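The chain below stands alone and is given in structure tokens; this is the form predicted on its own.
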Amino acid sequence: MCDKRGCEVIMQDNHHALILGASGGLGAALVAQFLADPTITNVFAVSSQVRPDFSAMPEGLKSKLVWITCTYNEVSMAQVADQLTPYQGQFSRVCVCHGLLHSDTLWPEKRLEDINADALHEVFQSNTVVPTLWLKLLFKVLKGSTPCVVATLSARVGSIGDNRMGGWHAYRASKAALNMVLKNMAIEYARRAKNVKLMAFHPGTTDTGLSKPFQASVPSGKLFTPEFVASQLSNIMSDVEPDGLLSYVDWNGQTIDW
């Protein structure tokens, strides 16, 4: 459900941003980062958790912040589209940052033996059906004539050609399938959705949860704060026009093989 300022914010010729798993690591590094410019009017922040004590915010930022809550399933996310149909036409930013690679039940598999049908219906769910259905859901919501660019969260091991070290079964797979889809979504927005440009992003290896139990074996000055990555991705967004094709690139705006 919205807060209550989710029907209070105003409007007019804006540019907002919207900001889909808003309580991770990298997607409340992306709050922070379009609450800070200049150039987004609002940020409307989805997520499954409820709204963070934002009290120690400057009162400009949080004037700015609409929170709205989401459960992630089709009928919860299909309310949240509702609900941001008045502002159809208005957002310039979009990410999509949901992903799974572990949890308390499951870890990436190193051999064939430890592929688990309930683990790769959980990751699939997580890394590509719920970005799929935002896709399908939002698209009444992005399409106008504002320039909108939808960067979601991919992976470098999502990439087939560049896959030398195998494992890590659903990971690689959801994220490979996401890509896909992501394509297809691409070529029916460039035809009925022009102002609309698709971004498959790596990130990098981020500080965040996600990453924390392989951060040992990552190389010196490679293991990025979600800060910086926001600020690399809002950049890398801000350089790109919608094109009617899906970019594919990490954190430093390189070009990823599929």
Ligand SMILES: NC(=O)c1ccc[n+]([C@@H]2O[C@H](COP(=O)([O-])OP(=O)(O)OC[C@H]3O[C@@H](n4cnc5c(N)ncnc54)[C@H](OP(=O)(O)O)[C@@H]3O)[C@@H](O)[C@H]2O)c1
Second form
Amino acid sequence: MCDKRGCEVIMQDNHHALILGASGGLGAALVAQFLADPTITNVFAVSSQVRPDFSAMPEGLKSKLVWITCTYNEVSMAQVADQLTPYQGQFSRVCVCHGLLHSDTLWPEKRLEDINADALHEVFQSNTVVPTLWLKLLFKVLKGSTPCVVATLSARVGSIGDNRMGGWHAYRASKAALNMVLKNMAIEYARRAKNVKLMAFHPGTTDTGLSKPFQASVPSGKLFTPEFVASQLSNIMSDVEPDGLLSYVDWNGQTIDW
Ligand SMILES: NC(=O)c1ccc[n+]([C@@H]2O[C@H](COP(=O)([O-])OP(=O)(O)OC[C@H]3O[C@@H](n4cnc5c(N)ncnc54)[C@H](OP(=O)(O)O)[C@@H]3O)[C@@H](O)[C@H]2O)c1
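Could the form predicted in complex with the named molecule be shown next, to go alongside the form predicted on its own?
Every chain and every other molecule in the complex is listed next, the one we just looked at coming first.
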């Protein structure tokens, strides 16, 4: 069997999904989405949180799930990559779901006087540094003959071309930086792991803890459930093939201006 590029596709038995940042609103919905997907063999969920109580989950789904805790320093992340090495080349879906917009101690800036070095570091750590380290550390795990789509949760506000309102300095800049890292990674992965397709994904405003304080201004019908977005992303991932390029798309599969 050959793919669109005429390269021989070696069929493997296992097609695993890997969800990084699995306890968030979108991460948890993606875990559920891929557990329910019969084409996915196992779902590996990585989170800083302990494994939730899945006792009510049907046995067939529960047995598909592998929960791994990680503190997101580079040593702990490298240990996760080591743990996944026996499954090298068997991942077909990877979702990088880390993101931070606000917390008890930080709030998105409305004007430049609100910019604070500690908040900048914290937001960049979650939105840019952690996803970058995953793409470095997982390179050997993802490389192989199984077509593997890696969707990293970005945001439309990370688009420089689309920025008309300003504000949210740390969040916007950290997502723009993430997009550039992904572009760089796509160039290197295209050379060194041709089976991997990278995607920067904007979920639209989704009803999670991250968007909660900002939902009042969302137009009716434009606040999505995490389940809807997980299903959209899964469909979009199924429709793409490794082409050596980075795609920047929204929940509807529409391309976003850089
Ligand atoms: N919700 C929206 O409207 C919206 C819109 C545009 C873009 N996004 C993007 O979508 C992604 C998922 O967001 P969400 O809405 O699901 O938010 P969420 O419910 O707040 O989840 C946040 C996620 O970030 C991880 N995280 C939090 N702090 C971190 C840190 N310091 N270091 C590393 N990871 C950290 C958590 O991982 P654990 O599993 O370890 O807890 C969790 O997966 C983010 O990248 C966000 O920017 C969301």
